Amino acid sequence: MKVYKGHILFTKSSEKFEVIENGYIAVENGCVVGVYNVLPAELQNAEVVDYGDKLIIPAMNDMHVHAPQYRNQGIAMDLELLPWLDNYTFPEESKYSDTAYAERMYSRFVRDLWRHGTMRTVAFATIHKDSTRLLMKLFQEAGMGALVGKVDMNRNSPDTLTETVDDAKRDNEALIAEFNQPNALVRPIITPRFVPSCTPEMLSVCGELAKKYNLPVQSHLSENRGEIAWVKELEPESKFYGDAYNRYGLFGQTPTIMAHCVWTEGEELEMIKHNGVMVAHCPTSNFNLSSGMAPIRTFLNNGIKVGLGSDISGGHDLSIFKMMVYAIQVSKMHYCQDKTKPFLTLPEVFWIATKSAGSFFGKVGSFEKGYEFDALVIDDAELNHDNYPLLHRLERFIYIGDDRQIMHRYCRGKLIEM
């Protein structure tokens, strides 16, 4: 048993922050036992780690990121989605056939996630089994949580990123045999890149693997209008983009996260809600690639789960704190157009980034009893010039702070140092 003392802030719900000034969090076996204003008598003999005037908050969860695009961060931001893929993304991802290159880039990527306070990640790798395995090993060695997908694609891609259905199945099953262990911090996730890059046979195999091994699924959905039109041509029997995934068992039959959903509405929105699919909102990517503004208020009003994603390298920033800021700004643009849809509040985006996103990993993202202790200790002394109230201190850190204020990082109760 360990007890952590400091100013504790988290969100049980999207309506408000829980704020415990000079409070205590008791942690045992990696999980929260309780949060207290005063340390109970039965815990008086426990080891106390006193963080003084610092903030203790849940760690961040990045629900959509392309690890092999890390080197391209901040490059070619003047293109739309499809030419950006063809001219920059695919050439970079092709380099991951070389495991030495992969190790160099993935090591930097994992450390940068750690630096920004992200302790859980849902990541795309590439089609390359050995490089994907390397990324999973790096997460394991770091002690950070991740769902890592060996990307599957066999059409509308360069020869260097095209595989056969049989190869995709074999390589996925090899990674599943090694990493799909109960309660493991690092596990596989079935990852058809998106419908345009997967034939019906590939999508079928992906659905079969998800069902056979009870694995989660990730992909892209309704990001760009040109992409949506392309899917209609490729999958004419599907009623809409999401239905194409659904027909192959890739849309909530096992836990599913779909990135973007910028143009999701009507029947597609209803199917997302009915099937319990989570949306990964990636505001910087949606702006950079001229995709549009995802209707997050509509999703929340319909009870759809939402998390935040950096979407490197369509997005240009790995900080989920900055994704909170951008998500609020996107919602304010929606509000300018339709005053019946209130813009997102700070507790809402904080809850989206922590407890809502964390639910994809289990009981993660809150300091409620039984939740895994994923936490950040924030030393905001240089930002707190005038002794602001605790909520203002947190808001200032989110808007104008950076990794220099993150003093310590915990994942599942373990102090993570790099």
The other form holds:
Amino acid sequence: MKVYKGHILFTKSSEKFEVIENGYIAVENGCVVGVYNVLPAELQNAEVVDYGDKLIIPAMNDMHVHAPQYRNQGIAMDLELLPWLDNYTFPEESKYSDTAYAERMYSRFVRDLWRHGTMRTVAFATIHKDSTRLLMKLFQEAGMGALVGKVDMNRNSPDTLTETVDDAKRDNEALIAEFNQPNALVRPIITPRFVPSCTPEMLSVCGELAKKYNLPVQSHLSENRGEIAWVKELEPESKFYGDAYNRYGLFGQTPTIMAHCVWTEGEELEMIKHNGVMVAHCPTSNFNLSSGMAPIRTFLNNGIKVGLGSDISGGHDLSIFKMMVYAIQVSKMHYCQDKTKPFLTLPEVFWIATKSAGSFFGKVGSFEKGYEFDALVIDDAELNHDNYPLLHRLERFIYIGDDRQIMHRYCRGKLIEM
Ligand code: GUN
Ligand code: FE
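I have the form predicted alone already, so could you send the form predicted in complex with guanine (GUN)?
In what comes next, the whole complex appears, and the chain from above leads the way.
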């Protein structure tokens, strides 16, 4: 048993923060036992780690990021999705046939996630099995949680990123055999890149793998209007884009995350809701690729699960704190156009990034009893130059802080150092 003392802030619901000034969190076997204003008598002899005036908050979850696009972070912002993929993204991802290159880039990438306080990540790798395995090993060695997808693609892609359906199946099964252990921090996730990259045969093999091994699924959905029109041509039998995934068992048949959903409405929205699919909202990517403004308020009103993603390198910023800010800003632009759609609040985006997103990994993202202790210790002394109240300290850190204020990081109860 260990007890952490400090100013504790987290969200049980999207409505408000729980704030415990000078409080205590007791942790045993990686999980929260309780949060207290006053240390209970039975814990008087437990070891206390005293963080004094610092803030203790849940760690961040990045629900959509492309590890092999790390080198392209912050460059190549002059095209929309489809030509952007062809001109910048596919050439970079092709380099990951070289495991030495992958090791160099992926180790920096994992360290950078750590630096930004992201302890759980849902990542795309590339079609390459060996470098995907390497990325999974790097997460394991770091002690950070991750669902990592070997990307599957077999059409409309350069030769360097085209595989056969049999190769995809064999390589996925090799990674599944090695990494699909119950309760493991790092696990595989079935990852058809998106409908334009996958033939019906590939999509159906992906659906079969997800079902056979009871694995989660991730892909992209309704990000860009050109993409949506193309999917209509490629999959004429599907009623709408999401239906193309659903027909192959890739839409909530096992836990599923769909990135973007910028243009989702009507029947597609109803199917996301009915099938319990989680939306990964990636506001910076949607700005940079001029994709549009995802209707997050509408999703929340419908009870659809939402998390936040950096989507490097469509997005340029790895900080999930900054994604909270951008998510609020996008919602304010919606609100300007339609005053019946209230903009997102700080507790709402914090809850989306922590407890809502964390639900994809189990009991993650809160400090309620039984939750895994994924936490950040924030030393905001530099920003707190005039004795701000605790909630203003948190808000300032989210808006204007960075990794310099993140003093310690915990994943599943373990202090993660690099
Ligand atoms: N759709 C298919 N592939 C990608 C990708 O790499 N990034 C983004 N933003 N959208 C995609
Ligand atoms: Fe993406």
